[in-house]
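Below, in structure tokens: the form predicted on its own, a single chain.
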Amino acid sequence: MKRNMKLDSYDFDFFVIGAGSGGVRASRIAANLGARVAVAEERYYGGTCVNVGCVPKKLYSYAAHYKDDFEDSRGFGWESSDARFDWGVLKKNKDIEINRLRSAYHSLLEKSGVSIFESRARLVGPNEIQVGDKIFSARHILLAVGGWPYVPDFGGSEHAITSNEVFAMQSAPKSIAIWGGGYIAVEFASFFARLGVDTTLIYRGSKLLRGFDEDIRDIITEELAQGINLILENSIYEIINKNNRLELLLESGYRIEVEQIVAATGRRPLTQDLGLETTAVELDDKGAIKVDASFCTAEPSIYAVGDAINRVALTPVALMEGQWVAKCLFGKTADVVSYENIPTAVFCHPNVATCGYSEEQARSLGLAFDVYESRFRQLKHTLSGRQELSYIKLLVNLTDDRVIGAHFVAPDAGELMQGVAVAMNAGATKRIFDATLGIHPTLAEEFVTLREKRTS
């Protein structure tokens, strides 16, 4: 990427479309290294994951895990049968916060000297943005537009709500279907039926999480049949309203009904009407913009980050590039960006978190490699008496004995794996997981204490 001055025949030197986690982070950093820096938000600061992904999400799970939690004290001496749960004091808290979030990243940009419009903006050329009845140039552009929930056209579709409406729900129904079978599905069904709904997930595969190691879809299809009604290899054909009850006829011929369903049926790039045609930008097949290894599209004063690009849609990566993208054009050449050993996890009941391959990725890619794996139940449960299951796999690289993926379902997972993650990313061998000692009596010292190989 060829770094450019500042050119005082534009207006901007810099001019981002969307205001997510993406957009922010591009935004403040090339305003901080210096660069005459614009950003339009049409809807919400802190895109997605602020307002309707990451953080709500997680925040509903915190509320479900306490329904675990308050049946796991009883076999601690703790008496809770006067617990009860208040949609409505949920929903208010979580706006509290999403509003305070929104504030945060507006009072940021501001700080950092970025002009802010609150309108859509649509290009108008490789160097023009059309805001409201005004028109602004640019040397550089970002899309940094972030994606939608897609729900597929089919009679009575229009019925379906996506997971940005759950946020809105004033109160939660008696019985809810969540069709999908990715994280955002298996997430909401989660935490749905730990607070107190009716809950049936529906999906077209023989199990949950496609994409995932196979051993962690195996528990995890299991741990939420423990619960939730759970509908695999199906899908919904129609969805009928009968008097504020909505009647789903599966393709099976199996009817289901329900007060409200849940699409949870993938997502798109937000590219559309964006004015692209006036420029070279490239879309896929499925919506997103065209980039090369800069980040760069075919028109080539405009670049775009995050889940409006094909890459790995995920909060932490569209931090990342976007900030790679500020650095390269106004500031010195930054680190290369790497989609190796990107830690995730889905925080379902119990959570899931990975880094690294799958077994199936690996073998795809012909390395030999060893395979280390334990099930167990946690300390905690052996008072609690529930059966909730604990698992670890690692797999290990023959030729250099590096750890090469890591996988993890156990409450808390995502907070565990953050620190392999780092302990991966420096090349960490087998053998220094083994030297290092575990604290005792965690969940975390499985890591350290795997000794034997998978035989078969």
Ligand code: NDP
The other form holds:
Amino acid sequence: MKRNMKLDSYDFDFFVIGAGSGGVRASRIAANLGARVAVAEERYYGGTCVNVGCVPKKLYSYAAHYKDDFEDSRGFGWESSDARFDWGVLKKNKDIEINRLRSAYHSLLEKSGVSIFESRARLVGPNEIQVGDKIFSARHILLAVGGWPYVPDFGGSEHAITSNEVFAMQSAPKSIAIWGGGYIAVEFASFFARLGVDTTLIYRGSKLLRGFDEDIRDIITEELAQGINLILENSIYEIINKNNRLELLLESGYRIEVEQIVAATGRRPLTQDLGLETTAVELDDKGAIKVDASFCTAEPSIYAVGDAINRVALTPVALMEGQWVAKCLFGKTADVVSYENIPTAVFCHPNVATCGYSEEQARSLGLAFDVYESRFRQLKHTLSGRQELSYIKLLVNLTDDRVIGAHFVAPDAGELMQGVAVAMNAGATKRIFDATLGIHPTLAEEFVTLREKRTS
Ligand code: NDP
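Same protein, different form: I have the form predicted on its own, so give me the form predicted together with this ligand.
Everything in the complex follows now, all chains and molecules, and the chain you saw is the first one.
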């Protein structure tokens, strides 16, 4: 990778298109390393994560948890008969917080000395970017343009909204269908159901969260069926608008009527109309920008990171990639980019959190491993009366005793998995897990008290 710190005939050393997670991180690091940096953003600072993704979703998920908490509190002696939920209050307070975060991102860029263009930018050559009626030159360009919800095209598909629009809803619908079985579908179905909306989840597969460990998929499909109307192995054939109610005609011939439908059918890189044809940058068949191990595109002056390259569409991954590019271009050293042991959580109810290999991945790699697992009811629910079960599973490599997979279904599993990911990154063995004292009584102590190997 080329490094160039001297001022030269370019307007900027580094021009970043997109001020989402990856773009902001790369811009700030490059500017702090002395580069002359510009960033162009046409929509909102902070990108999907801050505006219509991780942050508002987590706030809605917190809101949803209160329903369980009110119910659970009764077994502990509390009475909360008049608790009522007001969607408008949640929406208003969420907007205030998102606006605050957006401004914070903007001012972080300003304070780092980054030139900010609140406008769409297009490439007009390997080193040129058009912003409005101006053309700027840059030695290096970073495409951090993110992704956008994808809705399959079929009769009436224009009536489906996406996760983006959910966060603009002024009031809650009485009934909603969520279409899909991935991260967004299960998270959104979980919070809608607890916020008092009659929720149906329609998924073409037989169990939710494809790509996750099969045991996790079994359990979460079972758990979500408590309170959500799950329609599996089915898909939507047509949506018919009937006086503001939507009739969904399913492939099985079954019909349901709802007030709103959310398509959570995946996301695609937002790479259209970027002027890529004026450069050698190439896209794959999903529209993702093709990059090499250094995040460099087929055009040597242009790099790309985050959802736009569609490797692992997670905020912390985009941050890691953006930081790596900036450090490589303008710093002396760069941290290692590793896609191993990426911890991730799905904020459905209960949470799913995972790090490392699923059992199926480990098997397909030909690894020899032991499985330790436990299905249990957490202490709190002995008094709350809630039937919810938790599940934990560790995969342990037979050759070196390292923990190569950790999977957890439990309240706050996302919080609990972070520390386990640190241990796994440090190469912790099962012996080290076993030698670590538990914190009693907690859910997390299950990680260090698993003794029985699965025998079949
Ligand atoms: P996912 O790829 O996770 O899920 C898409 C779902 O839509 C899958 O269940 C898929 O089915 C289904 N689907 C796709 N095409 C069709 C179709 N034509 N007809 C019917 N069903 C279809 O995407 P999401 O939109 O849920 O999320 C996008 C990404 O954003 C995630 O992959 C994740 O990387 C990130 N994200 C992360 C979160 C977190 O960290 N907590 C939260 C939300 C999003 P099938 O499984 O059969 O392919």
